[in-house]
Structures are given as structure tokens and as C-alpha cells.
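For reference, the chain that follows is the form predicted alone, supplied as C-alpha cells.
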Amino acid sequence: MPDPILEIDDLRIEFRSGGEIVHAANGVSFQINPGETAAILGESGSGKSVTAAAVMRLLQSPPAFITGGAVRFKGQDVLGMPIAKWRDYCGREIAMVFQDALTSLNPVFSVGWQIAELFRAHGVAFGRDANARAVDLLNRVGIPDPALRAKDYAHQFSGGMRQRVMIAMAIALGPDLLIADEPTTALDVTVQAQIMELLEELRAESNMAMILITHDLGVVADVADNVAVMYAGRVVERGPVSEVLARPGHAYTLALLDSVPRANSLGQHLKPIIGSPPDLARIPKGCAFHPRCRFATDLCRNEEPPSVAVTPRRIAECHHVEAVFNDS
């Protein structure tokens, strides 16, 4: 096996304002290999974003404190790099797209000049062949008329297609690796395909491996290769799609699949997930499941779930495991 490309390792991520503590992130681990997309899947709230945005050193301090855990990408230790040195690696290594374009763009400069202020920042072109490339790019990602709307501004492109100059920046200078931070919020159906089908083809066409956020499992079992289930700032379970999808491990696992509406179910009640997410200052004792969990015993509210191996390349933190797995 080649050497992660990524790799997240208890994470441990704070929020401080007055005297209340958000604990956002509890010990999140899971790590991307070269060449493969992973998906990191939740409710709102479970800690993906927030989880992203460390890695991309986003975080403002205050209010945010990473207080414990590493990440390392290519080897390199990404929490203790000089922010110059990491500088250098964003955009060209590692990129990200954000899940709302409208305020990601920069409202007063074309998209156009904001795509070639990539190749300028990075010293890799300038002038008319930075504004050349951009157009390229442009058309890459299938915008039409890509010279004359290069020279237009956010709020005058729809939302799938300010999506598409999301990901023309992201991918302009080739990086190894792709996040993908929701990419497909509040877009149609339809525009949401077209978004998936041109990351996973970009993805394939380079080798670049994608860590793709979103809380959608149909998009996960289409594109994604092993997924990472967070709930309250943890991961608990992750290992490959096909076998996490197919008879989950943890309690929650196994109802996000039971809260999904099927072709086949016409006429019967839906099944959701009863109660909140918790409130990630005042987490519950024990599985922070366990106030939602139809498998809960006393062991769930007094103490943390181990993490076991529900099959060789799968892990799940779940007291009850088995039942979990019999009943999926």
C-alpha cells in the first residue's frame, strides 16, 4: 500500500467564547490514500467542516484551539509548518472547494482575475498567459463562452456554475489533493450530477485524491471509495463504502440508512432519527449516541464506546456492535 497522503490523528478541536467550551472535535482519526476519494459523512453539526478547515489551517485562534492530535500531509506535520511554508502547499498541493460560492468569491474582481491570481500568487505565470490560463480553466469546467465570461462577476452566474469556478480554482495549479466541503448544498438535482460527475471525472483524469463532505448517502455510494461516519465531533465508524453501506457497525450508521426514503417503501412511514444532535458543549456521558439509540443499554450511558473491528479494514465504536451488525 502506498503512504497515506493524508493522515488525521485524534484530532481535538475547541471553541472558547465566555466561559462555554464547544468541543467540535473530540478525536477525529482516518487517513486518504493517493488516488482515492473518501467521504466524510454526517449530520450538520457533527464536525466535518470544522474538521476540514484545520486541515487547511482556516481556523481563527481566538475563538478556535486545537488542543491535541496531529495532521500530517505527504509526512509533513501540518499544525507545527511555519503558515509560509504551508502557504507554498496550499493551491498547489492541497486545495479546497467551499460549499457556498456566492461568499467565497471575492464580489468586486472578475472570476477570471481571481482564477489567475492563483498562477500569480504562486509565481507560475503572469499577465496575458495567467488570464489565458484561467480561460482554459474555465472551459475545463464546462462554463460556456469561457473568454467572454471570464470577465463577469459572481453574482452573475447561477449557483451550479459558480460552483464550476470553485472547482476551476481549486484544481488550477494540479493539486494531489482535493476537499470538497459540501460542493452540492442548495444546488438541483440535476446541477448536483453534473457537479459530482465533473469532480469524479477531474479526480480520475489526475490521480488526485478527494475528501468529499456532504451528509448525502446516495452521493457517497456513487463516488466515494472508504467513508468516515462523525457524529458529535468523533468518527465513529469508517472503512470501505461498500461494506460500511451494506450492513453497518455503529448504531448510527445503521440509522442514517433507515432515515433514507426508497423507491420501494410507498405508502409506509419514513424512519427518523429520533431527538438532536447533541450540543457539543454539554456532550452526554458514555456514546454520545445513546440518547438516540434504540440499542442503548446502561454500559452506552456511563462509558465510552470501544473501538472495534467489525471486519479486518473496518472500525466502528459502538458498545453493541454485533446486534448492529445482525440487525443491518
The other form holds:
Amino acid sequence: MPDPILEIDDLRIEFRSGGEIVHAANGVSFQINPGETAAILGESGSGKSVTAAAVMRLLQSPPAFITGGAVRFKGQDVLGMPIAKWRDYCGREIAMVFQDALTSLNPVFSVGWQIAELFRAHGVAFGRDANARAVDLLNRVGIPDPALRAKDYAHQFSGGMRQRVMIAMAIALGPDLLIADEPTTALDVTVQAQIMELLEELRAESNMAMILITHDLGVVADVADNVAVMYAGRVVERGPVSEVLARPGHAYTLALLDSVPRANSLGQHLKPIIGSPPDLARIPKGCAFHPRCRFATDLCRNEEPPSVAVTPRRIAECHHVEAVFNDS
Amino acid sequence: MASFLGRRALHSAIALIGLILAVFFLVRLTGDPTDLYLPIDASLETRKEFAHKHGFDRPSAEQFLVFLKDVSNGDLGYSLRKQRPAMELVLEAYPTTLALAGVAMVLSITLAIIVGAIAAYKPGGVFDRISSMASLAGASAPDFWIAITGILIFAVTLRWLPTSGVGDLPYWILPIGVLMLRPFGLMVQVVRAAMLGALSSAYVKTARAKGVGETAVIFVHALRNACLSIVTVAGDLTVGMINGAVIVETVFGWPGVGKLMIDSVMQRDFPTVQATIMVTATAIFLLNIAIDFLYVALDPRIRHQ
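What would the structure be for the form predicted in complex with the partner chain, given that what you showed me was the form predicted alone?
Shown next: the complete complex, the earlier chain at its head.
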């Protein structure tokens, strides 16, 4: 086994505002190896984007506070290092693509300027050289007339093209790890596929590792090697995608899979997960999923579930792993 | 762009005509200049002669038509006080006011951007609280009172600065300080609010994720966006500075347009009052056009509409 490129260990994040404490991450553990594609799957509010923001050290404090755990990138302690030193890693060795490219691009600078900024900020290239490299990147992510479009602004691009610009910025300095936070959520379905294809292509070219944050099971199944399923600020199940999706070990993963309409479920009712995700200021005692779970017993209502090795490469935090496993 | 400018010019022309009408007739309500310009025991003959010479014996409507005709020929009349073309007086006074207002505006915008940006960087922090309080005080303090108190403290009691007049640096400190106070206070609040919004935006996150240094994040990415609202308010404040200039110039005996305006009103020097106001109104019109251009230059989204 190679050393993981990124390790998140028991990460805890709180948001404090108005006397209320929102527990956004409650001991998130996750790792990814070089060259691997890992997906973090979860509903809105499950803590997946917050975790990514914490890794990139983009959380505004206050209101966000990291109250425990560690993040290691290439063996280096991320949360403890001076911010200026971490910023030097950002863009160069670890990069991020955000969900909404329209608001994530600066509206008053041309996209070419914003891409070239990476070269300037990291002292790689300046002036015309940096601009020429920006044009090359636009070409690489499939933007027609790149030399001309480099002078345009974010609002002059279509949604898909804007996301391509974001991707161009992320890969500019050939990072070893790319975090893509719901990169296709804001896009049309047809464009979604193109963007995922582009990401996968670029990833494979440079053997970059990629963390794909998404709530889209289809995307996970298509591109990821490993998956971590998050619920109420914890990774409740993780393991190889093929195994986890074929036969979940956690009741939540199972419910999630059951809720997806399939080609052979024509004419049947959809099976949504009943109830709504927990209020993170008042997470239920025991297993956070128990109010919505059909396997729930008194044990689930009172005690936090242990981490169970479903198979040697898989972990699920559920009191009823066997029952779930046999049910699926 | 040409049609936009044309529309803008038309609106301004209409406003200017309204303004001239109002000024022309209102200033005549202040009384008869003859009383002020002739000795108290002047004979009726002399009075009539004076009124006739300046056209005050004709009906106001007729006076107005004559005035319009003169204006269209570029003639704004003679100052009653100085016996010189009113326009000459105004143009003489303008550079002094522009220097005063220009320095005050540039200083208050620059300082407000620095203070507002630092305050917004750590909202609720010590610096933010102090600067919020100070800027609120600055924005609310009545400038005539600050001006007189300033003279009392720094000129009369401490004798550090001259009481009034124009000269080298020490003469500028009090007038500029007083003139800056209100725009600075307001601008700090505007910059703070605009920067607060910009700093919590998604594009600032992107910039940080790219590894852009914090100074560039604040003063390039965030400030460049905050500029859009800063320019709007700064434009209004620059226009409003004319008001401030009237008070400051009067208190500090600064020979600018503000003082000229007040002196002319006091002396019922109608042609000079009219000329000052027309030139000032035109300057404001030009300033507004400049702000529009600046807007277009600053925001590519407007440019491409």
C-alpha cells in the first residue's frame, strides 16, 4: 500500500452562532491514495462540503471552529501549519473545483487573467508567458477559440463552459489531488456527462488523485474507485464502490440505493427515505440515522454504533450490519 | 454609448434650466440690492439710476429673458460687488475649491478603503468596533461645530495652526480635516459593508483555493468588486462636498467657490450667485458622466449589456 496522499482523521467541525452549536462534522475519517478517485456521497447537510472546505482551510472562523481531529496532506499536518505555507500548497499540489462556477469566478476579471493568476501567484510564469499558458489550458479543457475567450468574463460563458474554466484553473499547475465539490450539480444533464468525462480524462492523463463530492449515485458508480457515505457529519460507510453499491452494509446506504429509480422499477412507486436529515444542532442520540431507519432497535436509539469491518476493505458504522447486508 | 450620453445631456439640460429658473427668482426674493450698494442717504435719483443700470427696474420676467439671452451668448453678467465679469470671479475661485475638495476626497477615500477593509477582515474584532464607532461619529458630527472647535483648540489655544486663510501646509490641515470628516465616516461604513460581502463570496474562496496570498485576496479580488458600490457613494459624496465647501470655506476664510457663493448671496450680488450656481451645476453634471464612465470601466457586466 502506498502512503495516502490525504488523510482525514476524526475531524470535528462546529458552527457557533446565536448560542446554538451546529455539529457539521462529528469525527470524519477518510483517506485517499495517489492516483485514486474517491467519492464522498451524502445528502445536503451531511457535512461533505464542510469537510472539503476544512481541508482547504477555507472555513471562516467564526462561525466555524475545528474542534478536533487532524488532516494530513502528503504526511504534513495541514491544520497546524502556518496559513501562508498551506496557501503555497493550494493550487500547486492540491486544487479544488467548486459547485457554482458563476459565483466562484470573479465577475470583474477576465477568465484568462484568473487562470494566469495561478502562475503569477506561485511564481511560475508572468506577463505574456502566463497569459499564453492560460490560453493553452482553455484549449485543453475544450473551450473553442481559447485565445479570444481568454479575454471574456465569467458571465459571457455558458454553465458548462464556466465549469471548464474552473477545471482549467484547478489543473493549471498539475496538482496531485483535486477536490471536486459537486462539480456538475448546477449543470444540465447532458453537460454533466461531458464535464465528468473531462475530469476523468484529465485525471487519468496526469494520474492525479480526485475526491469527488456528490449526492449523485450514478456519478459515483461511473467514476469512483472508493466511496465514503456521509450522514449527519460522519462517514457511516466506506469501501470500494463496486462492493458498497452492490451490497451495502449500512442501513442508510441501503435506503439511499433503494430510493433511486431503476430501469426495471418501471410502474413502481419511488421509495424515498422517510423523514428528513437531522438538525445538526440536535443530532439524535445513538445512531443519528435511527429515526428514519427500518432496522432501528432500542440499541440504535441509545448507543452509538461501532465501526464494523464488513469485509477486509470495508467499514460500516451500524448496529445491524449483518441484517442490512443480508437484506440487500 | 452616444445615445446614452445624449439622453444624459438632455436630462441634465432640463434640470439645469429648472435650476436657473429657481435661482433667478429666489435670489430676487432676498431683497433689493440697491439698499446694500448705495449709501443709506442716496437720493431717489441715484437709486433709480442704479436700478436702471442693472435692469432691476424692469419686470422680473423681462429680466429673466434678458438674462437667458445673455447666457446664450456666454455672458453671465457683471458682479455688482466687484465690477468685473461674474464668470471671471467664479473661474478664479474654482481652482482653490477644487484643490481643497480634491485633496479631501482623495484622502478620505484612500483612508476609508484601508480602514474599512481592515475592519471587514475581522468583523466584530477590536479594530472593527473602534473604527465603526469613530466613523459613525465622523459621519454624524456637524461640520460647522467641528470647524469652530478645531480653530479654538488647534489655532487659538495650542497655536499650532493658523486660524484661517490660504498658504502653505499648516493652512490646509484644519479645512481638509473638517471637510474630510463626513465623507470619511460614511465611506468607512460603505467600504466595510461592501468588503464584508465581497470577502464572504465564492470567488474569494476560489482565490484562496488557488493559493493567492491574503493581501491580493483582499486588495485585488475583494476590493475590485467592492469598488462598484464604493464608487456610487463616493460620487454622491463628491457632489455633496460642495455643501461642505461652503461651510468650511466660510469658517476658514478660504477664497473658493463656497465662500464666493455665500458672500454673493449676502451682498445680493445676483449675477455672481447665478454664475456660481450654473458653473457648479455643470461641474456636477460632468462629474456624474465621469462616474457613469467609471462604472462601465469597472463592471464588465454593464459593459456587455
